[in-house]
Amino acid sequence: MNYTFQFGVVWRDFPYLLDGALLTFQIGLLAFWGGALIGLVLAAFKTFGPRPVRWLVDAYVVFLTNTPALIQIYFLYYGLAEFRIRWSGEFCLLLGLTLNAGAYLTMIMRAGFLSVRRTEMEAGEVMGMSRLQQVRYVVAPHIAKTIYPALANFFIVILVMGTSVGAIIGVNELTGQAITRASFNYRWLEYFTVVAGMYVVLTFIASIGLALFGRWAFRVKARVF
């Protein structure tokens, strides 16, 4: 192998990978949150809605976890400006992930408002709740502690697969950047190599912050990787 490695010229570029990544840790954590709430509403609609209302989430969960969040983000990209409605790359990337992960967090949280015990609920009714209020009451807090460690590995999901896409459609997101700038000199093992470890900094920074503020809020000893 005759390659010889140059990774000065990445370090000359390292701040534009630095607003890459950091564009990347924000999209990740806006669609996190976004789907959760998706996620929540809709797995509350799946238990205690009326059957019409049940078969629209099971066809939104279905249709989005059973396509690739590419093609999504594809079709809200270039598909919907055939229609004349244009958004940015941002946006689209955005709102692609959080439908996406809505569909799947709906799917988490339907199983933690399955484990509630019926007594639970029964005691929310006696005390005069309303349905909206047994969920926020006694439902959310349960699951929120029960599921907690798989949405904070949903999240690292998000952070390192989901938003590498953006690249696909201009996004200068930590890949995109990446692409952008090898183009310039093709110097794209480096660029990646380098791209690699930034991903394992941040997947480890969102872990430990996840980890820490599930032992705050839930009292849930949450894993760091």
Given for the second form:
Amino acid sequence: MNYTFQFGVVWRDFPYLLDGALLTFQIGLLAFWGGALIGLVLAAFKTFGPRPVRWLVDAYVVFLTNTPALIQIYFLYYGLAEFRIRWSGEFCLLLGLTLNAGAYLTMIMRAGFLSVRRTEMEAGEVMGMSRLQQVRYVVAPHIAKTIYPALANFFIVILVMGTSVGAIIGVNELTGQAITRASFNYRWLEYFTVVAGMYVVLTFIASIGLALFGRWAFRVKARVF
Amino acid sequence: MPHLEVSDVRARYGSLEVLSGVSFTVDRGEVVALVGPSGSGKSTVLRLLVGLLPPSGGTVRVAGEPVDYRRAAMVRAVRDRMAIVFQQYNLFQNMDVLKNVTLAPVRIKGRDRREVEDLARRLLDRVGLGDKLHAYPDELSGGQQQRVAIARALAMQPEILLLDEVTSALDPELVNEVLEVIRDLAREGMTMILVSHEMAFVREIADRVVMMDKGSVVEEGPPAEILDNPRTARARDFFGKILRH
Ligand SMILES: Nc1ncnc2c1ncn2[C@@H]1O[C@H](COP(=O)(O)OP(=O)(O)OP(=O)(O)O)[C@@H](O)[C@H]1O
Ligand SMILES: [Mg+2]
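Got the form predicted on its own; could you also share the form predicted in complex with the partner chain?
Once more the chain from above appears, this time first in line as the rest of the complex follows.
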């Protein structure tokens, strides 16, 4: 193999890639929080709701976790276009990832709900806590602590795997940006080498941030790697 | 007037009647031991008293006042006067020892944090855990957790303390430490109901023993009488078995 790496073009394009990384991070974060909200509500429905509601939650979770995120986003982008619903690639990516994350996060949150120890709530109750105070002081911190590692892992999954799907519908997140820039000069290998490095850095920053936050907030001994 | 009067109290779990007319009284400063075979309803009595299980019949009176467990305000008032220590400690796993003890007095009862923390330190010292203020429950042995639970109950400054087999999970050395704490409390005149299988301790500390079986009181009296000369066949059988160990 006598390929000569020429990183010069990539460095010149670095600001574009940084833009892409920023977009990746933003979409990842928004989809995660949106998904967390969906997950929280649906897990509550699944745990406390009447049977038909629980069944609907199950259907949502099964449907979205058993089909590829790519197909879901294709559906939003190309499928809905058939019905004259045209959303931007960014919006479809964000919406698709959010709905998809919502399904996974429903399962994670549900595990948290199930791990609540009734006995601790009773201890709070006999010390005069109202139901709301029990949730605030006993249940919520416990759920947060229990599911935090799974949440942190899932955030990384969305950040890296989820957002890069956007490249295929023309969103210039990090992967998309690399493809766009490389198509001008065919330096694919260089671009993807640098972009891989940027993903690692992005993941690294997110992991450290999450681990430190977890340790500080919930006494979670999370591994950084 | 008795400090606590339980008359003909009934309770059920679903269709299963677990208390079928329980009556006994506890005078101010008295230590009453609740004994009986497993499943006889001892824990249920304590849970009912603190409002975790509504009675399906009968009356509970605290200092002569009947308690209506259907009224939230009344349940709150009862919980202000009584504290319970559970068989399985039930500490808040997400808080350290000091926080476990101070949370309710500070956040729920609105007492001064500084004062409550001082009290908590004294109580924890007293149960031998003065050096574990910032340990979390999962870093403590069962015995240590149980002593935290006792300190937590005492920090509520109850008039009546309910103890549900607080020594059943402890190593023999730790049992003594915990019993010493209870002895002290009895000396100080704390009204207590003590569920226990430790007959030697019951004999030593209880002013009166109430024996339950199948959801009702079989026999009651001073420990010497009831442990050594039970009148009923059921009690003879029970104490015969348990005292031979
Ligand atoms: N949550 C519950 N749901 C249904 N039945 C229960 C529940 N808790 C207790 N029981 C039943 O109520 C009866 C009395 O139980 P309780 O716990 O009061 O007994 P106990 O005297 O404290 O026994 P032990 O010495 O084993 O602690 C038992 O038959 C038990 O199976
Ligand atoms: Mg019991």
